[in-house]
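Shown here is one chain on its own, the form predicted on its own, set out as structure tokens.
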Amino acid sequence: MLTVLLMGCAAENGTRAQATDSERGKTLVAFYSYTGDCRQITETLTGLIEADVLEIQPAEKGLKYDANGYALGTQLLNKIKAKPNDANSYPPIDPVTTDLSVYDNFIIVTPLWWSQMAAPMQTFLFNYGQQMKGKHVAMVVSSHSSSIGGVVADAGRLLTKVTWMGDALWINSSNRSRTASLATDWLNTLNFKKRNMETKKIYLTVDGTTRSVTLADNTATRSLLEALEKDAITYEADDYGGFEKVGGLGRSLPTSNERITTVPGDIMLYQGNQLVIFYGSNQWSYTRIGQIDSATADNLKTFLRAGQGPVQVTLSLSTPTAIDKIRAKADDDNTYVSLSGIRSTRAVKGIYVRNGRKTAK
């Protein structure tokens, strides 16, 4: 049964509950609409929340799906599900441009067709349900008078790695009119994943010194914080253009570049692979990643080694501290922990605890 991380929807009256629109992680309503009915849920659902839209359309325009019967829109159907792997069983959508992985959760809004979801959106859950990997869903069903449990059965089959929260919200002929109020009470009951503020920073340490660092939000800082979620970062950085300090990160982060004057402090990817960090101006174009907080020319100079050659960097979730007592442990896991106290699965130059011992790279 299908729903998804909600919490503090405006009400009926405009007040909201615990949770601001800008405390909540990044929302999107996707729904296709045949008879309008879905379009008007929708209209509903973002008058209550913060949400982008996205409408999905079928590639052949005009078809009257619900002619004869409902014959087109059956035949449709009926081929999905004789082969419900083939990708050549699903009817062609208008490619969908938006990103989806700037997203943290998903409202899908579909029609019920013969006891089944609409085509056209099982075409879309099955072309960029990956792109929801690890998410947050609900759905909204429409229908005359069918229970919806079949297309709950489709969203299970076609969204296999999401996080389903709760029941589906089933509207139909006999509460269409109380769409606002049944809406309402929904959300107000759900969650939704909210972004941890606490993220939005991390930590930059530059030989056994520590700063902090706010990010920007793109898909960059994005994947960077998927990969400090599983281990700090560290990588060595050297002088270039007396402005900067540059070294590979030893990964590929998303870009989304632009042509920006930096000044002292500013933290950009370079070419999707390189971080630079300055400590004067430049104008290139870089994606950007965040800012030293209470950075100025000077301080950074000193905190960067400015003109001084290499520096090994760290990048990490949380303020390292520095290691006052060593004891080795018989099941110790051959990590590299720095003076500073940062652990790493791997070392650049300087000098490290491990299993116990102190050793130099």
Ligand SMILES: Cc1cc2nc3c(=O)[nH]c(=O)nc-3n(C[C@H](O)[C@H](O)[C@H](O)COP(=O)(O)O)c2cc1C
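Numbering follows the first chain given and starts at 1. The term rigid core refers to the maximal set of C-alpha atoms that superpose within 1.5 Å between the two forms. Every value quoted in this text rests on a predicted model; they were computed, and no experiment measured them. Compared with the form predicted together with the named molecule:
- The Cα position of residue 139 differs by less than 2 Å between these two forms after fitting on the rigid core.
- For residue 226, a C-alpha deviation of 2 angstroms or more is recorded between these two forms after rigid-core alignment.
- In the core-superposed comparison between these two forms, residue 310 has its Cα shifted by at least 2 Å.
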The other form holds:
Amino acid sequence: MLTVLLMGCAAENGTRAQATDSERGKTLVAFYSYTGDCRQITETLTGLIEADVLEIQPAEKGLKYDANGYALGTQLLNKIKAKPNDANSYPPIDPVTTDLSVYDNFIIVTPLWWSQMAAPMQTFLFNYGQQMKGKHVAMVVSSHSSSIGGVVADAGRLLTKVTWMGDALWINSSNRSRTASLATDWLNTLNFKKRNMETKKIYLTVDGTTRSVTLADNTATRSLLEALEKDAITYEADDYGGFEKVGGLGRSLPTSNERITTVPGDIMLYQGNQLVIFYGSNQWSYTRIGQIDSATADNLKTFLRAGQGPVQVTLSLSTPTAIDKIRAKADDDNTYVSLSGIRSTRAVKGIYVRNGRKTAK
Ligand SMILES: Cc1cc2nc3c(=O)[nH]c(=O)nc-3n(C[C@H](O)[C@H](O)[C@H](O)COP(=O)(O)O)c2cc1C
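Here we have the form predicted on its own; I need the corresponding form predicted together with the named molecule.
Starting with the chain above, the whole complex follows.
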């Protein structure tokens, strides 16, 4: 299995810099995809960062680049190779109507064809690369297995006077199933981290004690935030395997599962509708939800009452307030209010105030 994931990005004609400023303005992900891999990579990227998307489309539709032993693909690349400075060498693409001048960062997502950049993406960079001058550029290359040095060289030839944000990310058949975590790590090395939701916090209350959680940024956490904006979520969780507290959320969230080795404090979505909070470690297919802040194996065991059976877990957007601060009128709406002041439309085991009355569930 290939473990080398990143290739040096030779930008002979451009400068190369690790930007330190995370507030770099607008980002455009420009992708071309023939069989769908780069489309999927683009979807993953835009689930992780705020970015607009531009799809490069060949002007001539329905071409089979891979037919007859990849004959057409080969022919297009040979034409470019013979005269790389001649606009006629590049297969026409649909005109790009997106105003590139409003973007500060470009992420190019391209397939590799015969160890070169796929011809339609080369056309895009040849025709529009001038408009990226002085901007920050990063690249993701998708191949079956061939390494991406030739694509990096093509990018260096076609994009001059750009600032490369970092090394290109190489996705291939060996690591494709881990695209989400590879892209997350890669984006972090490009300092995109602070621009996404890494800093978004929610609160986790376990049997009355509350800790903050830093959320991951994905469709599951966005969906969770939407739900929490309406109401806190309370559910019951129990020990499993000597390393986690797990319980059904009472709803499903969108998954982007991948094989993850968890560490104490990790919060994962399991099978789309169960939340797993780790005080130990496990390796399984999960969607990352977040990390309990300042977690250590020891303080988590106390917080999660590890090994002590069912606990009541509440997820909320703000720190719960004490019950004596809650006005009775505000609670006359069938809402369950726990003894630590957490409001929810659903209650699991415990004592609540509902419509001004103490009630046990
Ligand atoms: C014309 C053509 C040539 C290709 N040449 C190679 C190659 O030399 N090495 C390789 O590993 N993959 C090669 N591939 C496979 C693609 O790089 C790979 O499937 C990629 O993930 C496709 O991305 P897409 O689905 O977004 O089009 C080629 C594909 C095509 C269509």
